[in-house]
Structures are given as structure tokens and as C-alpha cells.
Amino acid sequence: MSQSSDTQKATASAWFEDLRDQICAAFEALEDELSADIAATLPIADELRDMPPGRFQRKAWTRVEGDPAAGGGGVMSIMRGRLFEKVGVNVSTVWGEFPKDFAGQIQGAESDPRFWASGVSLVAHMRSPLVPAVHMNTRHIVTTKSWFGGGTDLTPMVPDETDTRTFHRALEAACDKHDPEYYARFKAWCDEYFFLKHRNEPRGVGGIFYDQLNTGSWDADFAFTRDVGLAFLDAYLPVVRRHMAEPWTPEQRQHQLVRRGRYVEFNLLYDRGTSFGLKTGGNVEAILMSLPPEVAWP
């Protein structure tokens, strides 16, 4: 295993939990902002009339009990509300050994399959087709090597240039605090990664994505990872507030459900996080939290 210290691991996992708490509080505040009076003007007024503002429900899970090679677990935080049709903000810290057929695909695990991993992962699917879906995660992984990874991307049903600009500018500002080359590099990586090859189309309007970040300074890489998490709120909250009280049509809702199908296709066919979670004995319910509650294919 890498010489990444127990203190560093504990510091990283504690931060992911703290970021989870900050995001959950901010999202619950958005639920409060969508008052009953505003909800009554929306196309799903009957459904929302007696619904209180959403609140996160937490559920802990543990990896395989009794197996000394498979330790740790996590906590799922799921909310279904007036604004958020389904949003999950999950944290996990797990350790053990990669399966032999998977170890060779992971940096630093080729000769030693032991690993430790911690992170926070978020996916939000909104009731309104005018409010984009969003994904964010940051993580720290330790094998014989140690690195950080993560990112965030925006998936509107109908792209809006102002929203795209708001989202990317917040991420660019966070990147520029650490390295003037980070934003362009990680934006291009995001565009390449979140691409549905079988449809020859992007999943959304991008964001940033990075992996295997190890500059030689654990503190610097961790500081960047923290700023990416905090920048997510600066990037996404203004977009939600811009559209959350706007009415929509049944046709726009149907388009939203079809576009969600693309999200499902990407996560099941290409997403590394999904593969990593399933290969390491993670909680299936938590891993598939990213899937929308309602979806359609034409």
C-alpha cells in the first residue's frame, strides 16, 4: 500500500462527509424556497399541493460483514421533494482487495491488490424539465499509489447558454486558484469522458473531470479537490434558482424523460464509478442511486 498516512486518509474522508452536509443543507434550503404558493402554479400542482419541502433521509450500509479483506461502508442521503424529484448525496469509505481480474485496471494495484477509497458522489434529477440535472463527485484512492479524482457536469434537457456560462465560470475560477492550465485540461477531459459513443453525442454541456491527480503534494491536491466540491455549489445553485419557478409543458416533460434515457445509458455502459463500486462489493442501491426515478425511450 502507498505511504499515504492514516491522518491524511481520515482528513480526506472527514472532508467528504462535511461537503455532503453542506450540499444537503443547501439543497434543503432550495426546497424551502419553492414555496407552496409557487408550487401551486406549476403543472404538477395537484401532486405538490400537500407535499412539504423535501428533506434528506439517510441510510447507512456496511460492506461484506465478517470478511476481513472487505471493510468499511457508507451513508446514502436521498431526498424526494417539490423541486428535487430525486437527489442522492452519498459518502463512502471502503478498503480491501480488488478482484484479480479488476486489479490490473487500477493504477498501482497490478502487483498488490489492496486498496483504500473514500469519496462523495451526487446526482440530482429535477421535477422541472427546465432545471438541469447535475452530477458531482470527488474521491481519494490509495493503492501502492495515491491520488485524487472527481469533477462535475451539467445535463440540461434544453441547453441554455447563460446556464452553461454560469456553471463553467465557477469551475474555471476554482481551477485557476491552483493551476492556470487545469480548467482547459479538465474541461476537455470531461467532454471526452461524458460522451455517448454509441449515439455519437455528449451527455450534456460538460464541466470538469480529473483523475489520478498526484502532483507530488498531497496537501495541494487535496486543497484543489476541496475547492472543486465547494465550487459545485457556486456553479449549480444559481442555475436552479434561475428556472425553478418557471412553468413547463407536458411536451417538455416528455422530452426530459427521453433525455434521461441517455443518462441511464451512460451510467450503465461507461461510468467508471459504477464499475468501481460493483467490482469492489459496494452497496448496489447506493451505486445505482444515480438512475432517475422516471425515464422514457421513444
Contents of the next structure:
2 protein chains.
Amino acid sequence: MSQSSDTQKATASAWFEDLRDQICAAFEALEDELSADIAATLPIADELRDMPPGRFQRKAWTRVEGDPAAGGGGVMSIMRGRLFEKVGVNVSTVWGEFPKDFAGQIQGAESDPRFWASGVSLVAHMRSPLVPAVHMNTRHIVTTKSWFGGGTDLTPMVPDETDTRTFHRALEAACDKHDPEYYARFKAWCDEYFFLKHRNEPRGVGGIFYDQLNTGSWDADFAFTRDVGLAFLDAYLPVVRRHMAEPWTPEQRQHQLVRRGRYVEFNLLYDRGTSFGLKTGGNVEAILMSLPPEVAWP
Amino acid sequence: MSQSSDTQKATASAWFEDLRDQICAAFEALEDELSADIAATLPIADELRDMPPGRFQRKAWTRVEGDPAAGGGGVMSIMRGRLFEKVGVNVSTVWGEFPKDFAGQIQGAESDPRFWASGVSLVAHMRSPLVPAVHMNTRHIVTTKSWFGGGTDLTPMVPDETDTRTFHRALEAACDKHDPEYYARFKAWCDEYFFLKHRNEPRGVGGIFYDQLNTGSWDADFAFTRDVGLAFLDAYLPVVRRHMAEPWTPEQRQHQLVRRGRYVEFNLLYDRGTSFGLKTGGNVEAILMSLPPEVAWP
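Now show me the form predicted in complex with a further copy of the same chain; what you just gave was the form predicted on its own.
Next comes the full complex, and the chain you just saw is listed first.
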């Protein structure tokens, strides 16, 4: 079948929400692990040492009410903690009609602009310049065709070979369970996508990225997408734990703020999800939750 | 004549450099006016109190050497002072051929992609959240047609009616010397251009903006463009002087960092000069000099 059934859509949406819950729980557990004793050794502001471990706050939003071309909504989860300076996890399930000038650019929407889309997306910016920032997204899109997409990529401020290997191996293992060619293909796609052309430099050390995945088996593609979401935790949590107790210098912090500028440049200049969302009247607060809390272009 | 002569091009380029010199001198004089006595009363870091008044540093750049489609270059002038947190003034004179996919979007370049362009552009970000940020640009572009463009707009963090009136009146006076309809037309154009559609909010309190100005008299259009450049100083300097000695609160500074985020969003999402420059292989450092030194998306 080229179109997903209502049951498949509901199943995918429910999974994205379930993954969100697993990730939020894992991130809150990391906040707990950064004990007051460890926090006391880190170069953070006094008011942060005394704060309790961070917890996610949730905020629901809906698309324009009464507009048949714009239905659904989502939930933003945001945490500002001792370890996570700012992490946003958005789930959304939206449907309606693509604006005419966009419909022609979307697979399967050329003749019929109606769409349904559901997904979870996450960006984490850490207080420590030694703990990499990270992005993860998985999504299911339905037009007259239907497909899955997703991926995750790591953005260290100071690249570390062990971290890069840890991150990539977890993704490779998830890919290999499904297709021996997936990892190489989706790693290359990630390197190509997360690239700042104007600076001729990659955003970070990569990961995997895939889009328009439809092998003919909805079950297989959904199973792969679930495994990518779960592999994200296997890929990222060990990297965080390896560095979360390491103190840093003011120079390292300043370097982090400058590198975050590159993140902003990428998201506003190149990221298709960002420009697409902003130009189609998406929820601005949810879309721009990915921007870092403090940034410098010195 | 629809094309500018070599003498006209050289005259315009020389004027943009002269205006740059006048502006840099006026801004350095403001740095001197912020005496150590005043600095001692402001909530700035200790190391700033003891620094000498800021001075511009210049750095020249050239377009790709040996490429006949990309000639010329420019000079960046940047100052990081006690009053001016970061101010960049760029002059550039470049020529070559527009890439094919751009040529069709540029007046007079549809059939012949060759162009010549010269201009001066400036963005100032101030330490004080009570002193507005400002942008000014004037330019002369030649394809098979030729025209002038430019403008200036004020971005206060806390709008102040007196400042807005001072700024606009100086621009109105300059416009009125040339055409009784210019001010109203170019003010409306500015409001339309410097608008963040995704947030449904203006970037600041406006100013004037004009493009593709060719009345048939090169001399008249150049005289107007010169007057816009000079009016910028009449418009902005009194606003700076009115607020430069006022102390501010940490809350006002934080508000400034957040408002600067809107500036980044505008420049990377909407500004034609920025996206055009980055996509045609312009000088990244010069183009992104407009980005604020410290920014927050909390």
C-alpha cells in the first residue's frame, strides 16, 4: 500500500510520544546523576549549584482553530537544568493542505496538497562545553504517498574520537539490524545534509539522516524508525556520562558559545524543517526551541 | 543613460569610502565621550572600565583571485569598545557575473549576467540595552541597468518616542530636500522590509529603505544617496548621546540579548543581502559581521 491506514498513523503517533517519554525520563535521570557534589566542582553560577535537578515542563499547542487546512498540534517539553542548559523535545501530529507553492516540492503532493505528519524532534544544548550538543528527529509523513524519515547527529565543541566512535557504533548497530547498506548510506546523507556551505565546514561529527524511506513494508520501515529512536539513547547517554563531571575553562565556554553560532546559522539558513515550519505558519516557539540559550558572534 | 560610466562608478565607490571614514570618525569620537568617569557608573565588567576608548580595526579582503567572474573586494572596519560592543562597517566594490539561477532575479541581468556593485553597510550593537542598535547601507548597482539603493533603520530594545522621532525627522529632512514623496514611500518600504513574518512583528521602529532608484538622473540619485548617508549621522548620534550615560539593570541587559535574537532571525531568514552574499560566495566574515556579539534564546 502506498498510503498509511488510520491505524498505522495512530500507531506511529503513539510511538513518537512514547519515545519522547523515554528520552525525557533518561535525561531527567542524567540531571539526577549530576549530584550537588559534582556540581560543586564545576565552573557554573552559584544559583545553579543550589538548584534541584532539572525537570521537563510541558506545553501543548494547537494549529489555527477552525481552519480545515490546518489541524492538529503538539506538545513541547523543555528542561533547563544543571547539566542540560536547554533541551527541547517536541512531538507534533498535524494535518491539512500544503500551500500551493510548497505542494509541488513535496513527494506525492503535486496533484493533491493534503498531508498528515507526525514526529518527535529534539535538540539539547549542554552547559558544559565538553559535553556535545545533539539533535534527533523521527517522523512519518503521509501525502498520496507515505514515508518515514529521521536521524540524529552529534555536535561536539571539542571533537573527541572516543565519543564519535561511541555515537556512530550505536547507530551502526541499529542500522545493521535492518539493512547492511543503511548505515553507510544514511551516514553519508547526514554528512551532506548537516554541512554549512558558506563556511565549507560540517556542523559536527555527523550521525545518520534518512528521508522518504518507503521500502514497500510499512512494518519494516516503522521498526527501523523505532530502532533509530532507541539507538539515540545508546549513542548519546554514554557520551554525556563520560564528560559531565569534567570541569572546564572560561576559554572553553567561550569557544562553545561561538560554535553555537554555527548551529544557529545552520538552522536558520539551511534546515528544511525550520524554514518549512516558519513559512507555513508552524508554531514558532516549538520550531525555534532548537536555538541555543546563549550564543556569541564575537 | 541606463548604464553608469566608469567615472560615475569610481565617484560612487570613492564616496562610499569617504562616508565610511566620516562614520568611523564620528563613532570613535563617541567612544571618547564615554569618559572613564561615566564608564565607572555603568554596570560593565571591570576590564572594560579600564580599557582605552575603542578604535576601528581594518581588514581588507579580495574575491577569488584569477576568477574573471568574481573580481574586486572590500575592507571591513570593526570596533569593539566601551560604548560600541561590536560595530562593523564594510565597504566593498565587486564585479563579475551572477550565477545563472540568480541572474533572472536581478533587474537588467536576465540576458547579460555581468554586474558591478559598490556600497557601504554598517551594523552597530551597543553594550547598553538603552542605546538602540542601528543599521545603515547605501549602494550602487550596475547591470545592463543601473540604480542606487540604501536606507537605515533603528532597533531599540526599549522603544522611546523621542528617539524614534529624532531618528525619523533627520531622515525626513534628507528625503524632503529631494522629493516630497520620498520619505513616506521609503518609510513604508522600510516597515515592510524589516518585518519578521514568522513572529508577526517589526524588527524595530523603522527608518527608510529604497532600492532600484533610477529617476533618469544619475546625479540626482547619487546626491540623494549621499544625503541619506550623511543624515544617518544626524539621525543616530543624538539618540546615542541621549542614553549613553544611563546605567541599566541585569533584566534590561537580558532583554537586550533576547531582542538581539530577533535580529539574528531576521538577518539569516529574510535579509536579501545576507542570503545573496552567502549563496554567491561572498566574504563570510564581512557578511556576518552584522550578527550581535552576545545573543540569547532562553
